[in-house]
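Quick heads-up: it's one chain on its own, the form predicted on its own, in structure tokens.
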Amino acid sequence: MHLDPFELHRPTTVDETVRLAGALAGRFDFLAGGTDLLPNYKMHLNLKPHLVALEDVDELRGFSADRLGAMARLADLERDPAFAATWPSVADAVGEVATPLVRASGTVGGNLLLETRCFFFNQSYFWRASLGFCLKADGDRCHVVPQKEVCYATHSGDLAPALMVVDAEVEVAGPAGRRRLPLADLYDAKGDGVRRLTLAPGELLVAVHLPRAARGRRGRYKKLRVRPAYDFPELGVAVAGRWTGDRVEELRIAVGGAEPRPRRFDTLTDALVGRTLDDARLRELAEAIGKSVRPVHNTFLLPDYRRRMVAVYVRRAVAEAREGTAG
């Protein structure tokens, strides 16, 4: 496999960034660490002729307790322990992303937008060609559920589920200047899974920003996948709160890699404040949310196995996270 030529683009700064991208509407992809855009692009998924480089962009690089750059380097974030202390969950979803090699080039950005995936989609020209292509590349239907309308490849980063929890926000610039949302926001939940992020034309994600009203949080995130060593997750659960006892006071729960979007599920734990969460309520719980997460057979394992492994680990990661310990 090989790559097709494309011109690259260095910018240093935001403003000089979101110019260049309305000057290529349509025919760009912003490029951050490259671990995944770079293995599509030579698979022949979805080209673009342009492909803007954000490394050189000051201001999307570093972290802080409260802020994350874009470009921070997930094995920078590893090595943090004082990060790690502060935020366990975001630290655990860190941990689990695919290997050191990938972490090093790998980026928060990049993890919060990478592109969601299906053994129909992720495969080489030659495969998808043989088959018909598919509603996500080239072709005109979903082969997983077939019809002609929506992509059900799934949400594939660890990141967003573990930020969810702890109430981030996500900073994005754009020709229309620059605006902060939840970083749930992030992802449209009214697209059609081509259409799955809220990102208007031309806008860049500049940074997530961490409240310090949610530091303290006790939190974990556990992740199911078939190579434990570096695959995607075919499930990732992340937990965040706080507890008197076992008394709840604040509970966050997401759930990625199951659906084409990370969710969270307050409707469930905001009915627990206050009350105490004993082994019966916790398994209660847990089979609310494993029954409504809706996998479908687009991933390795299958949905029933995946639904079912929802409500383990949501039960895993919250007595974790209750007890402060680690798994």
Contents of the next structure:
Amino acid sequence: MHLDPFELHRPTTVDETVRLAGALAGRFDFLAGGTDLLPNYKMHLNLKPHLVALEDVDELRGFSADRLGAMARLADLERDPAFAATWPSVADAVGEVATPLVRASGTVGGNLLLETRCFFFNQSYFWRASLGFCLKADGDRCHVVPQKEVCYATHSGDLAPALMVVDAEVEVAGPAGRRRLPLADLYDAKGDGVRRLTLAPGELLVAVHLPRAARGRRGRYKKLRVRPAYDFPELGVAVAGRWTGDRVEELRIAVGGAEPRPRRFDTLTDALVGRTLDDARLRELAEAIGKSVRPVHNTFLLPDYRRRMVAVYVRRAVAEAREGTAG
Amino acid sequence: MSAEARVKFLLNGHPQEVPCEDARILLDLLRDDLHLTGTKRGCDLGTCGCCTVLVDGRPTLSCLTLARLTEGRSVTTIEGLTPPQGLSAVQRAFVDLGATQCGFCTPGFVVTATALLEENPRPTRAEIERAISGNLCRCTGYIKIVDAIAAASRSSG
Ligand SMILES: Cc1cc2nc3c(=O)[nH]c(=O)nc-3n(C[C@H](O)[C@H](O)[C@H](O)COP(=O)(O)OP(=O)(O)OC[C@H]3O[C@@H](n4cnc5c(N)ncnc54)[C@H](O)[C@@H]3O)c2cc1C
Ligand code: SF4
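Would you mind giving the form predicted together with its partner chain, to go alongside the form predicted on its own above?
Once more the chain from above appears, this time first in line as the rest of the complex follows.
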């Protein structure tokens, strides 16, 4: 498959990148590892005439226990045992993204900003033209929920929930300067599968910051997918917490792969702080989260099954996190 | 881009400079322009691993790589892994143990396995299985492929 022509730009600093993004407003995409963008381009999904490649921007590279550069490669994170010991939920998720070959190119930033997915969207141009285009590319209706003018495409990145439970923050740079926001707020609560992020036009993700206060939380990420070696999440549940004996000191749970954005369930988990999380309470918590998650029929597995698996995965993830060792 | 656009890189150890549009995919450049057809086009979407090459020693899906981004780097294809006389240890083991059926996925597996053994000369079976989990064999002959990589790891050094 050949790509339609575009102009490739290779800035070397964050300032230059932001200036370029401003000048090309609305007519470009950032290119990180390209493992999400280029398959979409091959399928003629929302092509732009310019690509701004980020791989020469030094500031975006590399990672430490406190900071992941947006261009940090997943394969490099995966090979660092010290990182895995400090951030177990994140390490779990990194190792579950796609395949080793995709992780060799795929980056942290690209994973967090991954395009949402739907089986009416991730199809060739011919396929989509035959059925009729949809809201997310070239069309004006939704094939999944035709009654509404809303897109339900699914957030399908593994890292977001795993980083949200350790209260990660993201640093972004744009025409208005730099700002930092909780990762959870990167995903637009008032948006949908199309308007999915709170980034302003031209804003660049620079890095993810991992707060020291969250070090030592025990964590786990559990992923439901069809082929364990390959597939995007049909559901991903991340847990991080601290316990004294059976008593909960801190607990965070996030669910991804089920709705247009990954979500944390702080109201439910905060209510458990200071209490004992016995089997009955864990079951209650898992059921409550399961009830509030609403997948639709736009991925491989049926939504009713995915929804019922939320409670199962929450129970397993919490139990395994509690058994796990802290960093 | 302009008709002047070119890419300059080290291909299988030799400097190479060729015309290359911005939107040119590395796989297409290798196969269609440079006629190195050992690298196979399978799914063309990053799923099957048939198009794997090494870029600066790192296994890379050439179907999802812009050719111009290999500027100044070293690209090694299956042709470059084959010694002038004979076969590499991994290739030898694939032949000896019958780890090919139709053979279409073989170059990708050999490149991935070569990178694995470079990084980890004595992998366990589980490590081999994990390393090749991004390469699909449609004939599903995985057991012999794992056997061959294990044999190559014993035969070298
Ligand atoms: C076969 C296959 C299987 C896959 N399975 C999974 C899976 O199981 N789980 C999963 O999470 N993903 C999966 N992916 C998707 C993808 O490979 C990963 O999410 C990867 O981490 C994306 O990173 P990238 O650097 O390649 O992103 P790119 O494709 O380069 O970028 C993705 C998006 O983010 C934007 N972007 C990237 N970096 C920045 C930045 N710094 N600032 C602003 N915008 C930016 C790009 O413009 C683009 O829209 C799979 C892909 C393939 C091909
Ligand atoms: S949920 Fe609807 S609008 Fe969104 S990608 Fe799928 S079919 Fe298109």
